[in-house]
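As a starting point, one isolated chain is supplied in structure tokens, in the form predicted alone.
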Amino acid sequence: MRTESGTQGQSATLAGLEGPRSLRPDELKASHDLAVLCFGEGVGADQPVAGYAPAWRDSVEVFVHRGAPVAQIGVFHSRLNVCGSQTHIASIGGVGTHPDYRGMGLGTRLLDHCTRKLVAEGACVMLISGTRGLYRRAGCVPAQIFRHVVWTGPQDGARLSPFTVRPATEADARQCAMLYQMEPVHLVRCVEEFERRLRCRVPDGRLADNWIIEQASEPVAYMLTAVPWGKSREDGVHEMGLLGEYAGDRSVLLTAIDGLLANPELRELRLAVPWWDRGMLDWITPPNVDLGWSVLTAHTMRIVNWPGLMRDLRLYVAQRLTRRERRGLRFEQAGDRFAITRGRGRLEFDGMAITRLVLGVPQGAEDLVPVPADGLGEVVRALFPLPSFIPGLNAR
């Protein structure tokens, strides 16, 4: 799509512009074409137009001009289980604007619309796939705490009893779901979500995307791997793989990773380990390369409903604080101003600072969210940061 004179002379109001609103079924093909234009051919195959219907909350929000989407954002709702408490998060991805309509503020307006919409629908945290200025201007920041590692070879130490690693298939979805649900921090998923992932590619070799590890014929762990674009050579050698999600017995997982790297076609595997996962962290030793602590790669986050988040996490709070420490504890929000109060103590933050405090920032960046060394500060440090999580299948 190109206007007769490009963007030159177009009114900032774009006469006839529709939106922001949800994508309609008859606009699906044009939406896919816009995604291909913005991101390339790798965004996925065409879907049947007749089969599209916006979900109750998941949706694609758009601006439409001259009968076709010119800016769009995908919104996807999930629940996050944090040590038994559940809260509502919304993932945002597929943010794109047609080249002829860039620089007109459509992306900013659409993101603001989506933020207000997802808050109205109950979301407390916003997770965005991307780090560009559009998201930072909207108050989203890089957050969470991970140890980033380049796994290059087998580890020293005792090995476990025999186990098998095989490509996972759709028939393994239930077992993967059960292993994932036992993780202390996990997104709430149904078995069908695992089925969709496991059927997306028929594993046919040692570099299959999906793996299940068994001991005595019982599943004890799984891992989902992938080779990033541009990291496969014509001779079949994969310069780098990514471990996108894992669950289950850590010792078995790490030994299985060693087995993958015994394949000469895979040179290294990169993984991000949450700060709380000692079962993985304790095995980060040479010859593997420790890249140090950093945030969740290629994402930004924002807390959009602070009181609602802490209401959802009241069981988590009860597990971390005594009854005396919880007495009088309040979590307040007025626009982009946030506060934690208890008795006469009061700590105030802006939106970026509260997100960094609650979701975490890497070591060395603590000065971004100073917390006093008093009674209220002790309470805050007992609660935050929340355990970090990997989006995995829920990445958008």
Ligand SMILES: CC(C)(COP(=O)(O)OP(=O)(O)OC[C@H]1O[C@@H](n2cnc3c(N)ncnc32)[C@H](O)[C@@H]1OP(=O)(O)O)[C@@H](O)C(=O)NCCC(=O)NCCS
Contents of the next structure:
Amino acid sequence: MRTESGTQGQSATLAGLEGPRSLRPDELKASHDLAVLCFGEGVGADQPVAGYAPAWRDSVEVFVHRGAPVAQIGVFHSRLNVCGSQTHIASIGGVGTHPDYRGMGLGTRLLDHCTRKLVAEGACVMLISGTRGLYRRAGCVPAQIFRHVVWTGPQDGARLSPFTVRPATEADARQCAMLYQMEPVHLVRCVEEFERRLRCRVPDGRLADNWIIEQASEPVAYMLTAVPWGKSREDGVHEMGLLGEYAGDRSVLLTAIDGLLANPELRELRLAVPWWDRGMLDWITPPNVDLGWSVLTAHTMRIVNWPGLMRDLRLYVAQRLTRRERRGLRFEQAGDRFAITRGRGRLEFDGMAITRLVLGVPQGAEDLVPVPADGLGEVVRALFPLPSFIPGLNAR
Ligand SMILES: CC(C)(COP(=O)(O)OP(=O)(O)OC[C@H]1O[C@@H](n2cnc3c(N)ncnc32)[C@H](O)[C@@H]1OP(=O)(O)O)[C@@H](O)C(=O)NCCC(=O)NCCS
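Next, give the form predicted in complex with this ligand, keeping in mind that what was shown is the form predicted alone.
Let us now look at the entire complex, which starts with that chain.
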């Protein structure tokens, strides 16, 4: 295996390698320096090392050589609320190996360690902001279903009572948190997470703006936008913006997006709309460009605890299936073999297929997860795909 031979081949240079283990507080500065080396200046600009306070169970896992971290991965735990049921997801981020230590299998070994750790800590789904081979070899696949749209100008139709759009500040954090909490699918976040974002106009080194929309002085929606690296020209024109997260009244939001595009400095705004969000989808009309259905961009994911996920979602299941349909329904996992059984019916999947089935793949890719037309197939189709969610503020 390449990883093993690579590791053995470098054993002389890696003598004394420590880990994988969790980062120690006295190594925070060195960890930050490694992140800057891997990702450039601006990393963690919103989170100075001095104020670093990892949330419950979050950690940075490292390999240490000659007293300094040489490979690291962050593991961040969150709760995902799916129409009232909550499950535990773990995001992987900040994956970086010192340039002198790349290609030795450290990233692969660390990811394997993090996967086992996050499963032991109760995560059911693992979410990675990245699509490279490192993640795919670990069984993570692109999934979820979004309509990708390029917004360039006003859509016809909406007639609304007057509203105002203004930049959101830290003082709006609680209002944004309330609007977000009312979304049918959302990550469970504390107000401070919104405060951090709204305090900082340049998170993760990107140009960013936060907007709150009010009607009769009441907040009714917000949107978080960013201009990706390389899309701002010297004359101040942004060739492209991304709508990274939104919540609240859809028709107001869409009209507010049109307002942003009335600004000559912004050429177009790209957004990914979850498949269930009819309030947004119904307004995708010319001149806006419908790029069609696709997965969650730049992410891969994997179901790591299938029985645990379905236990967490039992209220969701009860809201989708009759008592009769639920009787005898079992969700089993043994290593990378996954099954859904009921009575004599049994459907089996590998890890990639179960992730695609449950989290969704866009139209045209359904043959990756064929589901029979019998009674069990009908039950499966009634449950999945789960409503897609935007990682937004939680993207790592
Ligand atoms: C990405 C990164 C963390 C990889 O770290 P690493 O310690 O070199 O990882 P490994 O040695 O385990 O694997 C490196 C490469 O070896 C090759 N490799 C390793 N195991 C392999 C296997 N079993 N089969 C085939 N190729 C393999 C792959 O090319 C792999 O890169 P890939 O992800 O593009 O497929 C490192 O290159 C880095 O820090 N890059 C800059 C920051 C970055 O881009 N981070 C990822 C953000 S999503």
